[in-house]
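Just the one chain here, the form predicted alone, laid out as structure tokens.
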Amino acid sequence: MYSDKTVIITGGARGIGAGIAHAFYEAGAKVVIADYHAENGKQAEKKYDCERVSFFETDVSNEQSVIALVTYVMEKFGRVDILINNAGISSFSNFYEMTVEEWDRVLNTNLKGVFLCSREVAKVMEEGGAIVNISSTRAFMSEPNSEAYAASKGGIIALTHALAATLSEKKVRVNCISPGWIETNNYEELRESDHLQHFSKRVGKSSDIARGCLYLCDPNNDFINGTNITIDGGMTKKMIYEE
């Protein structure tokens, strides 16, 4: 199904990212793993060995680093088909202690790098391409001294369907996914209580986000467009009683 199509992943050299990578690969696609740590993306690079998959050091908050990254693959491979908004980061800090340097950097990585990757990516995707969003559950709710994290995660929501009535007229998909807590690190060492807080049973991987991108960019799916997926195991909607 994507064996001639063009994905960019941000932040797609470890964690989540990465596991979407994989699952894009798999599938046939050229990928581009857009990281700003320069190690990671050439190790994952290296994973690889293949023509097909393609490492190039970006800044998703810095707006000419958004724009070498497009210039980038459009030389290297002539069209971007899909768009993964995956670069994040968090930093949870003490409310009334947090700097706006801070705030900044939180907002900008997280929500302003979704909306310059969209915009430059959508000057040069055609009809039928997908942008898939990745935002969180924490965009719903909270634990104290989150607030930079949340109001960026939110902020992608917002902005998903935003960018997916623009772009309608392009004909080009537009939406979002919220992972719930996805272990990308240690699985095995995680306790049963943990997996216990789920109606699925289990913690999330990231290969469960992998396959929600998948289905979302999907072109048979195309009915789908501008809304938000939650991928938690159901950890969201089990009601919590303190004893």
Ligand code: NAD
The other form holds:
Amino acid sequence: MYSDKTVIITGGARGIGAGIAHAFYEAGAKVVIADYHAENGKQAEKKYDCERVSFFETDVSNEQSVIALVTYVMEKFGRVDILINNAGISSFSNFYEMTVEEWDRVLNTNLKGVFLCSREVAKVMEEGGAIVNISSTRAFMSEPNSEAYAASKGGIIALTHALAATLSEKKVRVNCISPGWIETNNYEELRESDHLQHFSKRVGKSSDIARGCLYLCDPNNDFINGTNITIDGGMTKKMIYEE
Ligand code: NAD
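Instead of the form predicted alone shown above, give the structure for the form predicted in complex with this ligand, please.
Expanding to the full complex; the earlier chain stays at the top.
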């Protein structure tokens, strides 16, 4: 289904982004991993060792870097059909001590990055294109001292429907996924209680989010637009009153 498509995945050098990149690679797409971690990005590119997968060093919070990314993709593949805005940092710090620099660092990466990548890609994207933004269940629920991250992820939900409204003119769809706990490192080391607290009785994996991206980008699903899909094993629907 995706063999004639070019996909940009920001933050695709590791974690959930790497899982999404792999899923689109398996589906036949041309995959561009845009990440600011050069070493991980080059390793990811080497793993595939084929013309269909390339890495471009990109800082999504930097306008010139994002412009360079889109120029590179257009020169190499001639088109961008799908953008997955996945790059993000999670930083939790004491609210009373949080500096303006820290607030800006999180918002500039997680929220401004989605704006910049979407704007530049939308300029070249043709009819039928799709954008998926990766938010978080922390857009809806909170633990203490997560203000910057929660605000950035809540902003992504709102940015998603605003973009869907604007880009509908070009027939480009924009949707959002809010993952819950997705373990990308030591899944085997998780405790039984980690799994059992979910309605689905397991912690999430990158592939859960990757399948969501494939679903949202499928042209057959073009009636899904401007919305958010929560993929969290049911955690945000769980009542937690103590017995
Ligand atoms: P991760 O830290 O493993 O990977 C993030 C990737 O983004 C890294 O490769 C990093 O180099 C890259 N990145 C960070 N800042 C960047 C920048 N300025 N420019 C380009 N690349 C940059 O994180 P993850 O767990 O895979 O999370 C991916 C996304 O999913 C994030 O947006 C995160 O907020 C969201 N999310 C993750 C979870 C989870 O449980 N893992 C839950 C909810 C939401």
